[in-house]
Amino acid sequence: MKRLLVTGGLGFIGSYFVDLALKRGYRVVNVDKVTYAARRDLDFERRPGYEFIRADICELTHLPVGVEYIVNFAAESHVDNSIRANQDFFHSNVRGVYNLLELVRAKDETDQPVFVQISTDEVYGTVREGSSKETDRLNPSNPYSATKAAADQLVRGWANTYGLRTIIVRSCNNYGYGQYPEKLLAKTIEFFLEGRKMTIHGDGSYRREWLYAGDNVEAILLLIQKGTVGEIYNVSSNEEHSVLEAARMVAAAMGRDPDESFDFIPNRPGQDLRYSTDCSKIRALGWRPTRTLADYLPEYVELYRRKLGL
């Protein structure tokens, strides 16, 4: 089976991908620098076909032998953190991608892996009507999405100039167990379990598409199997809720009064009003999301209770 180099495989979405790839018989080399957001509840080390390299992607000096694909999940991703301290985002999201691309370019053309860049729908910026297509202009609104857009442009530039084989995957807002509790749903569940009110930026009306991480990584693995090199693919659920609506769904799932569960705080700078992407290209390959937010929330809450021993 194929040997994959996965970066950021201890992070939220990356860990779902590593788990799926190992279950499907792929061999996985996981490169992760083990940041604050790395998961500590994984059993990968005990599973066949798994290798681990603790390293920052900016500091890698060579790629393992026999790798057919690089799947780059390694990134700083929390928008609030990017506004407060953007240097880490440039380091990981831009310089890290540059280093990986150069390591691929340095290999003999017959031994160069396909580079799969995991991007985000946030690179399109606010979409007031309709849905963004892969060919639409990038219009990032904050340091996080700007660094991800810059990485996409590097990938495209290295593909066009140096002939690297690449695929870019732009996924919408992911959720699932294992997400670090700086993100909305995980943070909301933790706050409620602690008896606290959740904080909501502005009036909570900005809208997002919500995609289960397990469905997202199924799409990414499908693109390794059937995707066209050189293409960009949006991956989205078409399940759209405002931030407040999603948080109220958590409150309802936990038996809290949604009208007494939130404190509203000033909006953050660069707030996008709505994301929506057209994912007809990936759906044409046979992919469909299998879970909805309402379907998953009771399981999510129960997993959190077990984690905290409640």
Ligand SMILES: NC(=O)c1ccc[n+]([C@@H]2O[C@H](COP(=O)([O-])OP(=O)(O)OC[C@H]3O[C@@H](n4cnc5c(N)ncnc54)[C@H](O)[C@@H]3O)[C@@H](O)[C@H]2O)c1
Given for the second form:
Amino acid sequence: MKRLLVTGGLGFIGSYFVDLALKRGYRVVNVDKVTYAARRDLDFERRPGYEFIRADICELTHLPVGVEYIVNFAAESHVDNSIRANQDFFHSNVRGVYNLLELVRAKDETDQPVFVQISTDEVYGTVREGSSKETDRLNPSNPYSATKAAADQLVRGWANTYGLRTIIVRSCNNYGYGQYPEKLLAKTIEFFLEGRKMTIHGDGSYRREWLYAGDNVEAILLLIQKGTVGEIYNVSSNEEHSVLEAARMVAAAMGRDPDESFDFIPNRPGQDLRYSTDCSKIRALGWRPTRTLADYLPEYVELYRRKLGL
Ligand SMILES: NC(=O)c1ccc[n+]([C@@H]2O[C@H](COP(=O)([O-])OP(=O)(O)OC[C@H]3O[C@@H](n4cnc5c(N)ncnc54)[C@H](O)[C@@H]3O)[C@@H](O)[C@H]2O)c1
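We have the form predicted on its own; now please give the form predicted together with the ligand.
Let us now look at the entire complex, which starts with that chain.
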């Protein structure tokens, strides 16, 4: 069975990926620094084929033997944090990727794993009309997306110069149970369960595509099986809602009056107006999202109620 090195596998999307990979019979070595964002409710340690290394990807000095793929989820991931204090973003999102690429390069060519970099649609910046293609110019707008774009460029540079085998996956905004409640939908559910109003940056009109994390990790695993090394793949749902529309859907799913549920605060600097990606490349491999936000929300709210013992 293939052995995968997953980084950031205790984080939101990484944990969905580790779960899926173990279910499909892969062996997984999970390297995670266990930051504030790491999940504490997982049972991976009890599952066969799982190993855990608590480490910072910047400080790893060698790669485990016999690993065929590295799937790099490890990152600082919250835009607001990156605006307040960007050092950790440069550290994990840029230096961390540099270190991993160098560790791959240090291995004998016959033993080098494929490096799968988990990137984001935010690297393209605002797309007012149409959708970004994988070949489009990167145009990041905030420290988070700038560090992710820098990482993508490192991956391309190391592939072109040193012949590393790489795949870059750029996915849109993910949602699902287990997301740290700094992100919009998790925070909105938590605030509403506490009887509070949710705060919205600006007028909430900026548009995002919303993708269930379980669908995203199916796409990533498919790329490990069928993706072409050297390529970049967008992964998106084409389900587009403004931030306010998505938050109002949560209010409606929780039986609240959406007109009485929000306070509006000054917008973030560097706020992108719209992200949209063309994901025909991954769809040509047979991948489709299986969930929509509207159909997942009741389940999401129920899982959250149980988590909080309500
Ligand atoms: N959340 C989204 O909607 C979204 C969308 C597109 C792309 N992405 C990308 O997907 C990846 C995962 O995002 P997420 O939302 O699951 O993140 P997350 O913040 O929930 O989890 C990140 C995980 O990485 C670990 N980590 C952070 N820095 C580390 C380091 N230096 N060394 C080792 N481990 C470290 C943390 O402990 C945590 O477990 C990120 O690379 C992010 O940029 C996220």
